[in-house]
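Take a look at this one chain, the form predicted on its own, written out in C-alpha cells.
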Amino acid sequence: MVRDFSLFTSPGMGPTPDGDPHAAVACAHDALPIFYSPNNTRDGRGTWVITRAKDQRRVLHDTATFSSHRSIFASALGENWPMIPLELDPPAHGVFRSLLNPLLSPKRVMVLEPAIRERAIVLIDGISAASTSCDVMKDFAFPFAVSIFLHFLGLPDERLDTFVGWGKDLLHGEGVKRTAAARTIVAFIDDLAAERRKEPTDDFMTFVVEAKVDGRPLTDEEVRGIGVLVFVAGLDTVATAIGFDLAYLARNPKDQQLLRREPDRIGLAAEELLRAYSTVQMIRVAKKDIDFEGAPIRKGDYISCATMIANRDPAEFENPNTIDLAREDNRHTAFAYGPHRCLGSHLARREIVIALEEWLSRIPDFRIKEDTVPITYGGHVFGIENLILDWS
C-alpha cells in the first residue's frame, strides 16, 4: 500500500513550463483507493492518500476520528496554536464558526458585491486602456483578489505587493523564507489587533478583538489564530483560481465564445472550473487506530484529502478529465466538505464569477501570447506563476 507519490515532487508538481499539475495528479486513480505516500508534506512527513471522493467526504465529515488540528502555520514557528476555526475540532469549532459565519454569509457577500465588481472593472479597464497584452496574475488576478480581502480586513491597498510577497514566501517558499514569512505575518496580525483595541473602526479585526465567546473576550492567541487564517486564505487561492480559469479559456476559444454569447452560463461554468482546477490539499490527523478500506491507519498518522484528486475521481464524475462547462449536479469539493467547509466560499465564488464576467465583457478574444509559457506548480496549494495573454 506504499506508493512513490508526492504533491510536491512527483512529475509535474515542481514549477513546470506549460504544465498541467491537475492532469498529472489524476494518475492517483490508477492505484488503490487509499495508499501511503512516504513524503507528501512540505516537512517531509508521509500521509495516507485518499483518492475517492466518497472516501474523502467520509474522512472530512468524521471529526470524531480525524482531527483538523495540525497547526500547519504555527508549526513553521515551532509552535502549536490553531488557525481558527479551520484547525479547531468540535465543539470549539462550532462556537467560533457561529461567531464568524455572519461576516461571510451569502447575505453579507451580496452587500460587498458592488464594491467587488467596481474593483474588477477599474483594473480591467486600466489594463485595456494601457495595452493589448498583460500578465493576468500580476496585473489582474492578485491585485483583484488581494485588494478585496484587504478591504475586508480594513487595510489599505498600498501594501498589496508586500502582502502578496509574504503569502508567496509562506505558501510556496522553502525553509528560511517560509519561517521568516510566518513570523512577519504573526507580528503584523498581533500589531493590527493591538491597534484595533486602541482605536476601533468598522472592520473585521475590530469585530474580532471586541468579540466574545461563551461570555468571555477572545484570548490573544485566539485573535491571532483567526487573523492569520483570514490573512493567509485571502492571499492566494482566489487569484490562483482566476488564473487557471482564464488560462483554460485562452486555450479553448470555443468555450470562451460560448460564455461570451451566453454570460448567464458563467456561474455554472465557474463550478466546473472549480472542480477541474481545485487547488488545496486538506490534511487530517488520526485520533485513534482505525482500519480504513483495508489501510491500517494509526493514531497520529496524517491523512491527505487532496481536493484536486477527489474532483478528478472517475467514480464520482463522468469523464473527469474533460472540462464540460454545462456539467450539472457538480458535487465538487473545491471548498472541502463537512463541518470545516471553507468559511469564505460564498465570497470566493462571487469573486471568481465577477472576475470572469467582467473580463469576458471588457476584453476581446484573448489567447496565450506567442512565445510565452505559463509556469504551473503543485504543493499544498496548486498555482500558476505567470499568464501572459494578448488580444487585438
Second form
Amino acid sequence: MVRDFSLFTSPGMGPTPDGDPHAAVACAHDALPIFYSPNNTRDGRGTWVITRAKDQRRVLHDTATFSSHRSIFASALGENWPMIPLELDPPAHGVFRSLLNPLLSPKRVMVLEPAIRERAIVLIDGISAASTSCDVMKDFAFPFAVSIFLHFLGLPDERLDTFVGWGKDLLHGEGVKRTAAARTIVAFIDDLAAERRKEPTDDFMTFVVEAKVDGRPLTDEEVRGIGVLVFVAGLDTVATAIGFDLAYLARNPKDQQLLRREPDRIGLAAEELLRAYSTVQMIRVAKKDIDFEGAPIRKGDYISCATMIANRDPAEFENPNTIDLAREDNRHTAFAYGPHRCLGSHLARREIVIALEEWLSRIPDFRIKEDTVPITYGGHVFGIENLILDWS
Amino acid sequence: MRIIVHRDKCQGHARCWAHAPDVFKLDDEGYILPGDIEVAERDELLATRGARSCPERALEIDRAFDALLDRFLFNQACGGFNT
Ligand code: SF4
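Cool, the form predicted on its own is there; where's the form predicted in complex with its partner chain?
The complete assembly is shown below, putting the previous chain first.
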C-alpha cells in the first residue's frame, strides 16, 4: 500500500522545462484506489492518497471523520491557529462561511465584473502596443489576478510586486525564506487590521474587523485567520490557471481558432481547462481510526484529496486525459467539494473567463515563442513559471 | 420536467445557475433556494445541463414525474382517469 509518489518530489514535480505535471500525476489511477505516500507535503510528511473522485467526495464530505484543521500556515511559524474558514470544521465553519459568502457570491461577482474587465483590457492593450511577444505570467496573469484581489481587499496596486514576491517565497520558497514570508504576511495583516480598526474605510478588512459572529466581534486571531487566508488564496491560483490555459491554447491552434470564432464557448471551455489543469491538493486529518477501502487510516494521519487526480479519474470522466472544450456534465472539483468548496470560486471563474475573452479578442494568433520553453512545477499549488507567447 | 432539489447537499458552486439563471434561484450567499422546481419545456435543455453540472449531485432530474404527467394528460384526453 506504500507507493513512491509525491506531488513534491516525483518526476516532473520540480521545475521542469516543457513539463506536464497534471499528466504526470494522472498515473495514480493505475494503482490502488488508496495508497500511502511517505513524502507528500511541503514539510515532508506522508499522506494517504485518495485517487478516485467518488472516494474523495466521501472524505471531503465527512467532516466528522476528516478534519480540515491542520494549521498549514501557522505551523510554518511554529504556531497553531486556523486559517478561516478553510481550516475550521463544522459547525464553527458554517458561522464564518455565512459571514463571508455574501462578499463573494455569484451576484456580488457580477457587480465586480466591469472593473475586472477594465483591468484586463488595460493590461492587454499595453502589451500589444509595446510588442508582439510577452511573458504572459509576468506581464499579464500575475498583475491581472493580483491587482483584482488587491482591489477586493482595498489595497493599492503599487505594492503588487512586493505581494507577489511574498507569495512566491511562501508557496514555492524553501525553509528560511518561507518562514520569513509567513512572518511578513502575518505582520502585514495584523497591521492592516489595526489600521482599519482605528480608521475604518469601506474595504474588506474594515468589514472583517467590524463584523460580528454569534453576536460578538471577532477575536484578533480570527481576524488574522481570515486576512491571511484571503491574502494567500488570491496570490497565485488564478494567475496559474490563466497560464496553463493560454499555454494549452498556444499549443493547440485548432482550439484557439474555435474559441476565437465562437467566443460564447469560452465559459464552458474554461470549465474543461479547470478540470484538466486543477492546481490544488486538499489535505484532511483523520479524527479517528477508520478502515477506508481496505486501508488502515489511523487517527492523526493525513489524507490527500488532490483535485488534479480526481479530475482525471476515468470512472468519472470519459477520456479524462483528452481535453475536450465542449465537454458537458463536467462535475469537476477544481474548487474542491463539500462545505469547504472554495469561497472565491465565483470570482476566480469570472477572472479566468474574462482573461481568456479579452486576450483572444485583442491578441492575434499566438504560439509559444521559438527557442523558449515554459517551466512547470508541481507541489503545493501546481504552476507555470514563464510562458513566452509570440504573435508576430 | 421536474428537478428535485436536495438543499442540504448544495455547497454553493452555482454551476446550475451559470447554465440556467432563470430556472435555478440562489440566495444571497449563493446557495440554491429550497423547493423542487417545475421546469417549463423551453427551459429543459439548459436546466438539464445545469443539474448535471452540480458537483455535489444536489439536483435530481425527476423523469418519473414526466411519465406521470404524460399519463395524466393522456388520460385526461381520453376523458378521465381510467388506467
Ligand atoms: S450546482 Fe449544486 S451545489 Fe451548486 S448551487 Fe446549484 S445546487 Fe448548489
